[in-house]
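Listed next as structure tokens is one chain, alone, in the form predicted alone.
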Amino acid sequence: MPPKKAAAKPNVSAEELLGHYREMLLIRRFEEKAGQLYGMGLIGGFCHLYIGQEAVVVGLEAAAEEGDKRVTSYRDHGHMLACGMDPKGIMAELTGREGGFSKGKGGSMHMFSKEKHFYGGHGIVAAQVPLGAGLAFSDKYKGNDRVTFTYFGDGAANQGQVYETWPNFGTCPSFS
């Protein structure tokens, strides 16, 4: 039997891990409340929840730096919370109130925050992929080291926008 290897030291503190857990819990509780309000008819249109995916956005936001951008699909509430947008403003938008991030006109799928570099949730499957590419190219042309996080799910992976955008990025092992 080979000898056991010593466990690697974590590169994140217990305090940081607790902070990540709190962020995931905030997203979960927010989404549960949004689902409840949607069921009561207080949120108009559609309301796609991010329940079960909290760790994805919290983990990537932990790696993000000031000035990095993000764009996502219609499951966007968790992304907004994770990048530091005010939960009250998000809920105001969901419920159609003027205090929302899009003045109550965007609802669940169309919120933006230039200040937080959040370029929206998009209701058309995979529509955010070319937008994310444009944001990334902007930073490339500016010569800065910013990153654009473009989130999409498995249902978007086979959409034309993804394949039309991808050749601009070169070869990717997962798409080759």
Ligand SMILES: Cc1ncc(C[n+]2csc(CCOP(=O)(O)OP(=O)(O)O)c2C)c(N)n1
Given for the second form:
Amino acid sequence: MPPKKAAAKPNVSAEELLGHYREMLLIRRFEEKAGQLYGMGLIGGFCHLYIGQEAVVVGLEAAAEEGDKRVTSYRDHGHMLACGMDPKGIMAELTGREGGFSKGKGGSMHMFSKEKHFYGGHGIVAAQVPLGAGLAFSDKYKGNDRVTFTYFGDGAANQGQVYETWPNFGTCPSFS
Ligand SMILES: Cc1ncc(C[n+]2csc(CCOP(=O)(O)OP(=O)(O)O)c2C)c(N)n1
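Show the same protein again, this time as the form predicted in complex with the ligand rather than the form predicted alone.
Next comes the full complex, this chain leading.
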């Protein structure tokens, strides 16, 4: 057996790591509260929690640069928190208030923030994949180096929309 390589030391300061930990904890606490409110009947419609996946989005957001875009499925609260959207606006949306990101009309699965380059929040499994490709193409046409983070679950991996989008990956720098 080849000798084990020593684990590479991450190039991040203790302060940055603490920041990432705080972001993960914010998502966990937010989602615990959302679950509680849903159980009490105070959140209408669907409410998909991000508990257990906090490190995924916080890690990827740590690599993101200003102007990068993100799009995901209905399991979106963690993504919105991690890209810097105001937790109060997200909670207001969940509870159907006018101060929410979709004025209380979209709910858990349908929130957006142009300012933070967050493009939803989509209820149709895998619908975010071609949308993500379109967002990435918009940057390609503009000729900048921005990337689009497109998230999908294993359940979405066999959807036609993913394979209809796939042939474009090779031609788009954001996916190469
Ligand atoms: C096109 C479509 N088919 C079926 C559904 C019903 N549905 C909602 S969630 C889900 C499972 C998706 O699993 P995955 O993409 O892995 O996401 P996860 O919920 O596990 O995060 C399905 C089949 C849907 N919303 N859209």
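Throughout, rigid core stands for the largest set of C-alpha atoms superposing within 1.5 Å between the two forms. Numbering follows the first chain given and starts at 1. Only a predicted model underlies this, so the values are computations on that prediction, with no experimental measurement involved.
- Once both forms are fitted on their core, the CA shift for residue 155 between these two forms remains under 2 Å.
- On rigid-core superposition between these two forms, the C-alpha of residue 9 is found to move 3.9 angstrom.
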